[in-house]
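We begin with a single chain expressed as structure tokens, specifically the form predicted alone.
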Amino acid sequence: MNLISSEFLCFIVLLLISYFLVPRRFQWWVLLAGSLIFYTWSGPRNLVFIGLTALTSWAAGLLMDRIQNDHKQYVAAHKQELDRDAKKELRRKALLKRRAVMAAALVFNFGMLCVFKYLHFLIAQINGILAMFHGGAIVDTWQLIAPMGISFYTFQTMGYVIDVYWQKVPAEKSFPRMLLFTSFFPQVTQGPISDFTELTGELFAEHTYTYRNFSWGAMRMMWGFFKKMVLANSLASYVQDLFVNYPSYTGIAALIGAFGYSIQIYADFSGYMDIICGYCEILGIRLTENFQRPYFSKSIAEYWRRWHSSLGRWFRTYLYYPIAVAKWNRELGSRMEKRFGKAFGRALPASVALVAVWLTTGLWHGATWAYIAWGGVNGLFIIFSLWMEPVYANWKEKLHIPEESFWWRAFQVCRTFLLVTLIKVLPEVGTLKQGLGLWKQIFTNHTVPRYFAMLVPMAHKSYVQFLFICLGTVLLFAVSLIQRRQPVRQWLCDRVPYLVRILIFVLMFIVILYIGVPLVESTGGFMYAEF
């Protein structure tokens, strides 16, 4: 079920009003019936594969549970028999056991994941090491369509599963509340991928319709199909014949349109999480925040902790930490620092867990060259700052640049959008040869286009388009700005005449219908769906 369709519409209006009208100790079981409706849609054997991940961490996290109540029963019942060592060893074998348990549910579950979305890939790597000591190929004969959202729900219930071996969250005892944890359907195609206390702390919880949660909700959701349907769809045509013809452009007029990618992904992106966000808040639910203008960031490090921020603190607390601290890290970092130095074994830890990090992050995206290389590329930008930061600071104290000066916060923020921009369209092109011959085109073709509509072809081809571009990329920048200060509802309400609101949202309502809604056909749903 599309979220730019008039059946999504329809189910959201349907469910909201049932909502508030059973009483509020059953209002779960309206979000859980909507999520399985909503789910079912897109394929009853798609529920098969979220049900059975919603099973096996609901029975790993009952099962690591018992066998700490089991220990911690048997030690309290023959407290005075045992002695310190007998109890390190009781201790040592309950620990095993969570251990075995969780290493289970974390197998089946990922490797569900990696089934679906890379045995494909696997395949080819095989067959292509093969053909090089020219020995048969394996024929690639599986129709495997990844289920909706297993990206997401996978990573969400695998960090409850964590979560409860490292005793963080006790284990749910209700399997139909660990269902609507694993499915609630406004983020389980496209995130956010949020915390088990936060997000069940918000579903259980009894909510009344408010007149301000309806009227914010539904201004946020305005604001995100705008993003959507009229920015991002616009841009949508234009950013494609780039990818396609991209040898036909000149370097200028392929760097404007990686720039046009960028607000491109941002407005879709994004524009989904103001639709989703604003419409729980309309049932008095707050969802993990997604985005927090990751276009002023002033590194890659930063941007990367406010764009999808909620992924990028999954991989921090589940992979990035645990290899940063592990035994073996820090061993390896004694050791470098004895021979290399105290700076070197200090930032190699980070930097061996940082590569994990990221190569995993590419993997996740997709399963190409092209998504390994971008994470790699990411990666090694992070690293590198990691390592030159010593150097940078010394570089400002002699050139006596101030941290705080306006103008060096915007040379920090244009490079990182610059930078951000040129790994972004790596992997977008198609295959990791023609991410590279994009750049190529734009670091060798200097050739300056004797007409605008050869720097800016989507001008020449819809005026109309060109200009709710312009317009809809300096409304974007102008909300971000207020959104630095106050949220943007806020401003608009205590600084924004009445009528003039009102005038603003039929003018985007307006937009969105004349503009919009043409669009929806030709450009499809949201980008980050297909990961």
Contents of the next structure:
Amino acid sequence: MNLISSEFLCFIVLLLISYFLVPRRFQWWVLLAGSLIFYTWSGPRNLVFIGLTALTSWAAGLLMDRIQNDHKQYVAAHKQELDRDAKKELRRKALLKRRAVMAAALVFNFGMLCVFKYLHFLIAQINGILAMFHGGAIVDTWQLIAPMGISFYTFQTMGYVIDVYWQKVPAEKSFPRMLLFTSFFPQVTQGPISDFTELTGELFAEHTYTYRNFSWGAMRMMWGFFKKMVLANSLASYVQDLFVNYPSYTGIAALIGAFGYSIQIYADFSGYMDIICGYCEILGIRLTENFQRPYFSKSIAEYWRRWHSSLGRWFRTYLYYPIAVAKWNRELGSRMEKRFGKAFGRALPASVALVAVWLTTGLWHGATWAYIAWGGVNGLFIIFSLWMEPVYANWKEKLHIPEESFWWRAFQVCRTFLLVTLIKVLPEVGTLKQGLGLWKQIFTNHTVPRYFAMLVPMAHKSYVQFLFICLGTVLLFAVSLIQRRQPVRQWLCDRVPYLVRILIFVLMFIVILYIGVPLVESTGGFMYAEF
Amino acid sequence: MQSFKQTLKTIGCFFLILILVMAIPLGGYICSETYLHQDAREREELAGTLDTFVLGASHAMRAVIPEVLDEEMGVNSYNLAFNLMTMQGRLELIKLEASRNPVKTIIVECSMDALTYNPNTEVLKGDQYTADRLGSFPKAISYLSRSIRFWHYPWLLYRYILMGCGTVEQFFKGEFRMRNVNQKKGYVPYYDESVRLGNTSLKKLKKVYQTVSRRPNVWEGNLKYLQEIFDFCREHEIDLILVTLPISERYVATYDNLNDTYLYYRKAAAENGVPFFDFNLHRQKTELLSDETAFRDRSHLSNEGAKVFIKMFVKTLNKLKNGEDALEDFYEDYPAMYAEQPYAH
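Can you now output the form predicted together with its partner chain? The one shown was the form predicted alone.
Now the complete complex, all chains and molecules, led by this one.
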């Protein structure tokens, strides 16, 4: 079920009514039923896979819990008989058992994810290698259609399994509750990838209907629909044209197109987040925020803490820290410190972890070399910044640059936006070669456009759409500026009279219907749903 | 409870402001050059003088030139056809015009869509256009309440919002005009005359010959309205003529079931003693109406094609008027026509 469809609107209205009509202790059952209906809509086959993920995670959690309890009970019962070494040995055995259970769950679920998302890529690489020796493809290439949201729900549930293993959260005893945690419909397709404690705390709490939740949630949903349907969808055809015909664009026109892509993907993804967070707000549920005004970041590392932050947090918690503090990595750092100095020795373990994180992030986004390169370039910039930090500090001191001055911050924000934009377009053009071709076009074609239409071709095609793109971008920027100080909805409620506020949203509604709805069929669904 | 009340108040305010905001552009849309409203006003001015009407969908709107009919046949005709007009819409407009004009002849275009459109499962712009053509707000509301199912009302609201916004856009582009000078007694030639379907080679026709099957899934309601048209004309002593307008040879060759629709109409016409002509079966159709010049797209005549077609049509009507056998210029049915086409062999 597409979020931009009349079916979805009917579905969420019915769900909302049912949610507040049933006794509060049964509210989460309504969510579960809704999630299963929503998910089944995408194809009953998919229900099997999400069910398997929920089942294996639930079983793994229970098993790890039981191993730990058995261990504790045994130690408590035999407290007098066991010496310190025996206790240590028992603890080690229990840990190994829990680790085996966790590993089995991880292998099964990540294995399923790999089969759906990466097997065809692997086969293509094998074919490529074999072709060098035999002169032709050996293995048949085929690709399975991945179940909806598999990347998101697999990461979310595996986070839970690891948390149970680390004993950060207790195992969930009820399977229906686990199923709801895995399949909660607003976030199953594109995240956010929530933490177990955070999400279940919201899902299983009893919620009361309030007008404030309704009005704030509805405002956010409307803003989300505007971002997606008017801004992102209007930009889609322009950006698509750039990606297909980039050799015919001048360097500056291609760069403007790339900026257009940056705005498109932000409006698309954050628009989705606004729609689902707004809806959950009406239900009384607070979801993890995925965006904290990312285009106002002063460095790439900061950008990635503010863009799709739930994925960043997952990688940080479950990949970066375990690698960074791993015994082998710390030993490697110590050895290098002795040989190359303190700074090198300290930065190395973090860099090793960053390389792993960014290559995995690239692969998570898509099974192509372009995405792997995209991850690599992001990692490279972050590692380079990490290593150059002392040098930069030295330069700033010598040049007397005040860290908090407006112009220095503005420079940092613009520089980061430019770099992020250039990195973003790399995998989106198609192959890695084409992505590099677009870069080449931007940096080497210095032709000065003679007409405005050469600079922004879309303005020539539909200037109504172009006008709304410009207005939407300005609005996006203004909202981000207001959000620096307070939530924009608070600002609206404080400063704008009730009827004027409604008028603003009526106008937004009309623009969505007039500009957005006709674009829905030609532009398809959300971009992040493909990941 | 207080929260629910406040929510309902906000939703109510939202829709009230929406209606107030849309009233201005919609007013512009209703008063401006749009074919529908201008057409309704024109017909009101001509009321009491018109004796011949043409009804049908876009094929008829683009094909029948009333001025030629008037000149060649000495009638005072009007083309009421518009995009996606339903059978119910045709009946409604016939009744309206018969109530204020000395109607002698009604020509109804017969297409497959007019039989298959089902208001329970789909909603057509044609119903909205028909409502607009009825000329008064109560008539439009009455028609819409009968033709559009209530679950399609949000779609209708959406359509009116689109039209209102379209008027605002026209205004800012400087294209807003109070009158469409292009429209002549309901006939609306294309603004851009250069667009053509293009030549269809014999090889291509052979390749596509009867490759697409589009079985008519006839909705009973349409047959009922067609019968009501027959009954109404009989009661009011109006001469009714059924016509299927020409479509491109590429289209005729592609579908394998045009004969099914033809037989539906032929049977209905025969049972009610009404003449029926399918111009795709006209013996000179391929010669006079070539895909290259006479068609704008697969199913609509170009301005040039309309000029040629109207002469063929007048000739047929004159033969009918003079008691001659007008059907001698037509093939018996589609199989008979295909048998003589080179692409069918």
